[in-house]
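Given next, in structure tokens, is a single chain: the form predicted on its own.
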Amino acid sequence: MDERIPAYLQERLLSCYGQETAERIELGYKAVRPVTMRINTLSADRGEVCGELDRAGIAWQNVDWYEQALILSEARENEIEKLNVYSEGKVYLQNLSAMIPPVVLNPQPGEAVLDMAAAPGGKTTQIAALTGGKAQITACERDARRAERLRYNLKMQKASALVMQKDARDLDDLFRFDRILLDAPCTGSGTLELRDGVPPRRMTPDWVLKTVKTQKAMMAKAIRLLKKGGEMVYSTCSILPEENEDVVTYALKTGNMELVPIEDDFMHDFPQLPVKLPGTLLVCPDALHEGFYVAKLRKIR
């Protein structure tokens, strides 16, 4: 395998999938993806955002599984930034595999939301247009400097959420929600770029185990937060089991969760890796797609 790849992270990936698959995991870390983006309905619709861009001969394309998500095969970044749907905030520049677990939670107007690790806001504003800002959001992110990012991200977006500068494990246990979103922080192993002028990772067997320490704990509180028959996404950016299946693992051996099932239908419009819990997604990276890992838990006592 390319020697840019962190020697730990070449023996998993080929523990866990096989020559074969690690291989296509490889070209999916070379590929330049273009620029994809979702329209904010909370400030505009589909034929104001498609309108500008063919005004300044921009070629889009549509995406099959999200009405509200554009291709933008021909153009870079910083043509989109020049135009007055980003400038207002209409759109957000996001890779399409950060799109899935909004769309996957299905929050509704007059629920509370969670989204336990929120900043840059890409996610956080996603909900608050899938439930036309009729959700009362809380955005939890610990870091200062995230936290200001956050903030002007939502005021950009006309999202409202309220956001509390804190490390969501630190939340009150009388909190009580009906949908949260965690998508923990994470080794980022289904993101690595093997593009020149991408500065090499650093991929250690302590610091794997380390995160994942930090997953589980912040799954245990989502849980103690959950109210019962609400619902939560798990989801990370990593394509390691140990980061994923198996989180989800520790969570529905509490007693509290059972898995809901990622609809059939949906998941086919994926390139995927192969789970050992079925009904969960784990999106392998592609041309159009980064690595990502989607499951839903719902809250049964």
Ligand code: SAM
Given for the second form:
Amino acid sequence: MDERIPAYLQERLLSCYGQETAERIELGYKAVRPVTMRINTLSADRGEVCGELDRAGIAWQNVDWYEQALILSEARENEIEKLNVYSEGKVYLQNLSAMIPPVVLNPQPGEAVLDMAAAPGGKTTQIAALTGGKAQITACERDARRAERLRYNLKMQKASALVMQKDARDLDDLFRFDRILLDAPCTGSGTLELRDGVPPRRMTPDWVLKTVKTQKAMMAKAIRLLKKGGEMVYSTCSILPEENEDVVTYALKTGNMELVPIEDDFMHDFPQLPVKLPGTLLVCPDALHEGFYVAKLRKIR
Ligand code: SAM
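Can you swap the form predicted on its own for the form predicted in complex with this ligand?
Below, the chain from earlier opens the complete complex, with every other chain and molecule after it.
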């Protein structure tokens, strides 16, 4: 495999997926993806956004599974950043894979929703838009600078959320939420970019173990904070099973949670990698998508 892929990641990809699929993943790491964006329905509609793109001569394409997503195959990010719809927060630049978790979470107006690892806020603002600004959103972020970025993006996108700058593992156990998004900190093994001048990412067994430990602790907290009958989405931008299915299996073993399978029709819209837990989605990095894992769970007791 390409020597810029850290040795430990190469080893894990080959052992989890075999040579052929590991090479497919490698092609995904090398892909130069088009700019993709999400229309912010809190402050704009498709007509306004597509109208400005048309006037600027920027070609756009729809995405079958999500009406608010657009692919701008020919455009560069700096061209988009000059548009009014960008400077006025009417669109949010976001990879298509990163738009999946809030769609699967399916938050409803009036619900109390926790985004446990929220900055820079792509998914928090998407949850706000999906609920027409009518959910009570709490957005937790441990890092102070990233929490500032989150506040800025919420303001830009006219999305309201209570920002809590703290370690989500220390959230008060007295809180209860109807829905939780745990877009967990991860190794980012799905989003590696093999481009000239981009240094290889570090990846050691110890670091993966430490990351998994944090993910499981955050999952345990999410289970405590979810109302009975409430639903959560666990997602990462990693393609390693120890950060994905193994964390979901850990949640299922508590006996408090059941898996809510993601619908087949929806899954078929994505390039997939094999998973041990059917009904969970592992997106293979390709020319359009970053590698991403998404699972949905419900609290049964
Ligand atoms: N959901 C975000 C979005 O869509 O814009 C991306 C989240 S990123 C994958 C993970 C975030 O979790 C990082 O901003 C990181 O600083 C934060 N984080 C890491 N450990 C945390 C913890 N223990 N509690 C809260 N946030 C944490």
